[in-house]
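Next up is one chain by itself, shown in structure tokens, the form predicted on its own.
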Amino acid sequence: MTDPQTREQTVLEAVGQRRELVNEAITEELPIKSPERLYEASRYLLDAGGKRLRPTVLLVVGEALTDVEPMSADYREFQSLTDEPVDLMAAAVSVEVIQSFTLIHDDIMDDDDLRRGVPAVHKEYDLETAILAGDTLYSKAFEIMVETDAPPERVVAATDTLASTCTKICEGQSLDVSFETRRDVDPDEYLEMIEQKTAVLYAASAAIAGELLSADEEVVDALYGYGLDVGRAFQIQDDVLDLTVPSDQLGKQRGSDLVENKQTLITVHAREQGVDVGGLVDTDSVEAVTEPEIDDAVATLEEAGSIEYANQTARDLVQRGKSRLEVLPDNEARDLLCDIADYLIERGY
């Protein structure tokens, strides 16, 4: 059994090498043009960082599948299961687009001042660039992802893969913005809720790999349901992490999202078992919060048993997600699959 520090490793080797080749095809793929204003707000975030890690899992799934050697072949003539070369790389591209564009938009509806480290799209420029930004990401998304030179057919199923996983983003973000005002939010509306605002790109970026491919559907609908695990035990772990990880680690203040009433698997649970989530602290700003408030919070929940049954059920969505890869071939991309999985929720920052 891979320890999780060697598993951290080999992610972050493989994440890494394929971020190169993203980033380089996000330029050629996005080019800044005129209006010049325009493209540059749209490459903004995208230039400014993002570990890439929707687009290493379709290159890696488009490894697996084929059952050849990772980091062996040219992404952009990618051989399908019958045989035509697929540019694998316009759809990785496509999917981190896709992210980039919802950031865009999540950024401007929480009036957030920072991503990346730098400042939000709308801050850095204007609201109005900035929407104009988000949207020319959105159609440009389904440009690139037509340019794959997959057959015909493949080239719709991707596409429509694609096109329902936007719908299904913006019906995440609708209920995640309905649950600030419920206090009656459980556990499986919150699971549905980061399914469709979180989950399901990661989920599409698996499974256009295998529609690309000329994958059967029943390979489709497996990787498919790894992503939707994968990516909900991702936001989960997200969730765990902003109360125990330190704030100077964690790059933000710790219990941010207590503090601003945000609903979490781990507050769901706790009303669930008769916690007065409202008054574990007694401060909305998160400036004002003071670290003995949020151990002091944090001592609650874990009394309760909600972060632990935050891991355990991120745990098993992981355990559910790798089991779904056995579809794959047996080789060293279907376990880096794996590994991706077990470290979105061992990671630290």
Given for the second form:
There are 2 protein chains.
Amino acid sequence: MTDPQTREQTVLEAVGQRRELVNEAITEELPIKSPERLYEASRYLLDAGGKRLRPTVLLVVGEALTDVEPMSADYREFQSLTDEPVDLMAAAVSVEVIQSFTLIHDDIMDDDDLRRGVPAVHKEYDLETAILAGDTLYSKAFEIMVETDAPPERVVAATDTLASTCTKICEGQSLDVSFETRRDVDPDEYLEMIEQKTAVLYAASAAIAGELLSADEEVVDALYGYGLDVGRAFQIQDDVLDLTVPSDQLGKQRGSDLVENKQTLITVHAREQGVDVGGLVDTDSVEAVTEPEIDDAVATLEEAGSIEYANQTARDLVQRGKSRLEVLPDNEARDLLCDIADYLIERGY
Amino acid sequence: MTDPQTREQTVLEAVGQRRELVNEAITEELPIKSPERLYEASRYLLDAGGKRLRPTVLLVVGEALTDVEPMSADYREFQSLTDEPVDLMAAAVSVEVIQSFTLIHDDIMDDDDLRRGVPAVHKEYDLETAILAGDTLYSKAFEIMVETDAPPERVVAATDTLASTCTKICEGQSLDVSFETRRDVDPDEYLEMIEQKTAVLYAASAAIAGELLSADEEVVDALYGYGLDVGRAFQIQDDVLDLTVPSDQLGKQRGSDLVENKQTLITVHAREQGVDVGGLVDTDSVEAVTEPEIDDAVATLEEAGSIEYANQTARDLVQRGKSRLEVLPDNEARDLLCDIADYLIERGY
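I would like to compare: after the form predicted on its own, may I see the structure of the form predicted together with another copy of the chain?
Below, the chain from earlier opens the complete complex, with every other chain and molecule after it.
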């Protein structure tokens, strides 16, 4: 058994190594060109940071699948299972670009002012530019996916996965918005929503690596399942962290989900336990809420067992996700994918 | 020489026949499913009407290229030049779906309340739903393109064309927005903007038919050029019609481009002729402007030769566009593509 701290170190190092390469590739694939304002706005959030977890998953899946030592091969000319060179890095950039597009449009829809510690794109620029920057990233992601130069039938499969994933993300966001005015969402519905809104992009990241590198359908399906499981676990952990991590580390007000009446697995569970979730925090603006108010709310949720329920659900998902990787060769990269899964629910922020 | 009225009849009949099939295919490719509100909003503008000109161009190019009699073949199993069945109708729906997505997002950006005589999606629903409906159509268009089931390398080419077209549309829209605050746009810049904002989707419609049906690169390029030329002519004619067609036929206030200080080929030409374009219409809301005010403005533009300049530019583009079709076999469908080109600048609304 690896202890969480060693694992955190391993994962952060692996993510950090790839992040540098991914960031470099983003500037190559998305140069600032005319019209400059549009491309600057498109790059704004990508340049503001982000762990690059999804690209990392995609790249490490490639390594595990083809049984090469982590960071030993050129991601730009990555040998597939049938010995064709594939630009796996382009695919990694593609999924990150989709992630960035969804964040830009989500921030408009949720009217969030801050993201990654900087103003949201529609605040830094304006609504029109933010809509258009998101739309530009959207098509760019497909252009970049074609540049992977995998065998055509594999590019078609990856493109199809990317497109259907985007559709599901929209459906998930639509469900999320509709949940805001509903008071009867149950945990299963909530899990389905985060599967569509968040987990599918992890699933696509893992599956697309398999598709481009000519893995069998069964392996691609298992990779997709891994991403769905750990992606849901990731989102549940995000919801837990919103309640438990100090605001300055979180980059936004702790407990903002409660203030904004956003449903989480924690609140839908608590409601089922008879907690008056709507009354947990009386203040209705994140600017005005106080830390003691949040502390009280968290204590109530802990008492109802809701935070432990969320933690346990996330742990179960990670366990199942890891077991799906048994279709892959037993190697260092596969171990890293397991560590990433564990890290996603052990991370402190 | 066909006279314009006979031609109009021919084109409207051809467009009408295909429109029915396209509308049927839209309901098949985009069924209303859960989450219903999202899919209803996505379909709202598609169901509100539209001539389906781009799908018609795509389908007729397919007929001209493979030398079959118009409306004689099944678009869902259309024989390519290499005798593979291609679902050409799916491609036709795909470009129309992209067109609809751009209208939804453009109406938000331009804050337009009406479209096709009905409220814009962000007015009928709300901003969040309109953004998301556009995003859903965006990915659906790529999913539907994959369903054409053409040989994989052909699907990749068509997908790439669709994606780069969407990027160009965003660039064009960004230029259009930036023009609103500039007073020194010249005709060449304006023509470049409408090429990116409008013409590329006509170009893509024509080229994608060629790509999917296994045409040579030279033919695909010529088809793309045809679309670019007639697409620009179409937009210029739209700008002319905004000044010359009564409001009730237009479905919006005549002269609204002038009221909103929107640049057109007409106004950028007039400015070069020394006309004080900003002072043509003093009223700054389309609700308050009067018909005599528009009449005076139009008279000034006519005097400056700007409307004739726009008409002549459109005619030249149509002429060049038609000449590009000489790469195709001489047949009824090719004649129809020429008629469509002429009709686009002869139409009254």
